[in-house]
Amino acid sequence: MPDVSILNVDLHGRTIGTLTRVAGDRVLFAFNEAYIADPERPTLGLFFKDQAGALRTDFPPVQTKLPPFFSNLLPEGPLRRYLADAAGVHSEREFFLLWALGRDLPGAVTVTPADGEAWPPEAMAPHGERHPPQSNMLRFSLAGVQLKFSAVAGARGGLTVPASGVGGDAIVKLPSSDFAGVPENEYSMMRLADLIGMDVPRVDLVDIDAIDGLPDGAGRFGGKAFVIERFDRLPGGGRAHIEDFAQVFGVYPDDKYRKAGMRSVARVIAAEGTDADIREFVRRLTFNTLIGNGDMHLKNWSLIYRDGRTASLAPAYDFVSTVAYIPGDRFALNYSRSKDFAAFDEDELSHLSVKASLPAKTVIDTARETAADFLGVWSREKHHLPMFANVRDAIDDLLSTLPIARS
């Protein structure tokens, strides 16, 4: 068949379906019959289940983009442009970008060409302005906008970015060209979360010059990089499957700020997770209000499938105080009715509880406990953590306006 390309979609090393590109840059996804017939099949994502929990198998084709679940496996912004340029692919032709980056994706999904590694001529941009793939192109993908790389931690310490970018067990996030001190900010916020008992991966703050293998063109806009353990990678090289809430709701990354609110996220966690997941959700919601994090969009909440089939709330990530950079910032999504940090009070929590079918007493008690824990740790640690002074001052200013902190 002319002008047809096929990518195999594997989950935990087993082929479960295909992505097929046909004429007109249309892409179709289909599960294979063996996966459909398997009653013990691993879960690809909640989007692929209907309201009764049965597997959905009929998906419409999409134009130029990939279906939302797969589109959300790809990076955004500067990281996408950087990797697409090395691959010789137009950054918006997602099928071919996934072709190039599919060996090392978030979670336990891998994507490989069905007919071998030969680079298809139709991958080039329509007017041929893109070059062929570089011989040392990076073959990994990490969701998000910030420039970051997957790195391997050495037995004696130190970090190395593999030549292909594939196989790392930690994520190295480089400084921002727009905002000073983001690595120090994120490290400090994640340490605070850890100190009050939240589910946080191991984190570190390292000198950029101590990281081996950073590729050419990776900007250095500060002396430190933030490092976080990959919770979707297991000892011995295994993978834990994860999905973010943009994937859960079947929305594209461009819609991560507007297609759902926290009550929708809470409903899913309540339906799929445990009471401990509900409490952890409320703790994160409260914590990110107290630090003024206006970037907790759908892609900054994830589920993890530790047994391959059952969803639970994944460990925390991407905790940054944004009010230090954006005065007057608000929460990324509606809590229940409002995005204003100062609206996060017991009335708003009660409304969220009703709309998301959560136990109101558990929600309010957990929020109160989290606020008390945070304020104690904050007063003790804020001058000892490496955040810049403007971050500390912005959080102090915000806390004076929050009902949950005063109560």
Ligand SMILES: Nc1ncnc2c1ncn2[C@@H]1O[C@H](COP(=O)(O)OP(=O)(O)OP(=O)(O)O)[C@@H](O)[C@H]1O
Second form
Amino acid sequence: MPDVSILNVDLHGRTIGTLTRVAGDRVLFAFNEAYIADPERPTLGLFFKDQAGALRTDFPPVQTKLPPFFSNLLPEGPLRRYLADAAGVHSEREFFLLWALGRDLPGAVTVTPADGEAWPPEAMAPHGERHPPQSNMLRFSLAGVQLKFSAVAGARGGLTVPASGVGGDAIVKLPSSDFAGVPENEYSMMRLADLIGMDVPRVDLVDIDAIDGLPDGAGRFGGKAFVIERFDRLPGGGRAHIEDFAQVFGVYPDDKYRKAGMRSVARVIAAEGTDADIREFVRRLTFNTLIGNGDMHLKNWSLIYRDGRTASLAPAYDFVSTVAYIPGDRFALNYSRSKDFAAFDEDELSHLSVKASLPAKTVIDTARETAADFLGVWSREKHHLPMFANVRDAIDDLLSTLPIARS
Ligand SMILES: Nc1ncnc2c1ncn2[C@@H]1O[C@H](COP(=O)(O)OP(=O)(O)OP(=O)(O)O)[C@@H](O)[C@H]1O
Ligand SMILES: [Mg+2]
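Switching forms now, from the form predicted on its own to the form predicted together with this ligand, please provide the structure.
After this comes the whole thing, all chains and molecules, with the earlier chain placed first.
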């Protein structure tokens, strides 16, 4: 029985390194020589650059999990359990999960077994795996907690989840088992963001019954699903590379509410992005405060590498008003010193600007404009969008407490 297995890591279809699993369930990542030597190399992630901008090449082995960059490519909640179960892998054994799901991952990275498709015997032992992979298992991965699938537009404009799971260019998010009307909420918030001029992908709200290929049981409660066009999939089948800020900072998904705040996110955007990225960042910060979104953790902000090398802020996703579900909710991460929605004022923005080397005037002007634009669109649209009444009322209540909505 081999005690070493290897996964090739490809970026834009070219092998750039390997993940190696050695005895004791330890995993090592290494770049290959050709990638290291290439001065025009495409960027895998900012975590792999050192302070001087040079490629980091020395990474410690990790136990059972994958290194953080790769761990963050895997789902967290029910989708992880579902996919792991179909693959016959324990959901904590990330190397074998990636083995099964690596052809269709977030961004332009793909992962394939170096020694062919034969399922390694050590994947089945010794940590409680029960059965070999199911022949019809879905082989794709998306991050996040909510149950979701990657789908393609079908012949008559409908949506289909491909039988292999691979090749989708839209994300279908099913309703939450904890809160009512989340798809309607997310659709409404993304439409509002779009109406005030933010960078928002095409979104839709569809009948779950009209989606083909959902696994048995996934859509059994009916109702509507939220659909968003994928910005990491290009017309014609190409992929754009993306990474989220948990990947940027090298932290595991479990630490997405800790280990870094908006200050650190802002610092990266100030250093890597353009003025347009900084303004879009401030718009999102302001917008998500106004709608009372307490879930803008590190995995809900991403970078995109449109030319393969240069980072800019990826389009918006996962905007949900959470105050209706969690009264008294706060922003997921510190703005600069505080998480309270009501602490988001010009003083906090000045503090953030100084700490993150952002241009303070641009930041404050952008926040003011965003608030003014939002209030106009909100009063015009709030009775026309499909959000439930409790969401609308919770946002109205919150707005009356926010300094940024009064200035
Ligand atoms: N339009 C999109 N294009 C490409 N990737 C996307 C898009 N929307 C979301 N993603 C990716 O899919 C992941 C999951 O999406 P999303 O954040 O909407 O799900 P979620 O399960 O609600 O997340 P959370 O765990 O924050 O509740 C994101 O972290 C991001 O990597
Ligand atoms: Mg999310």
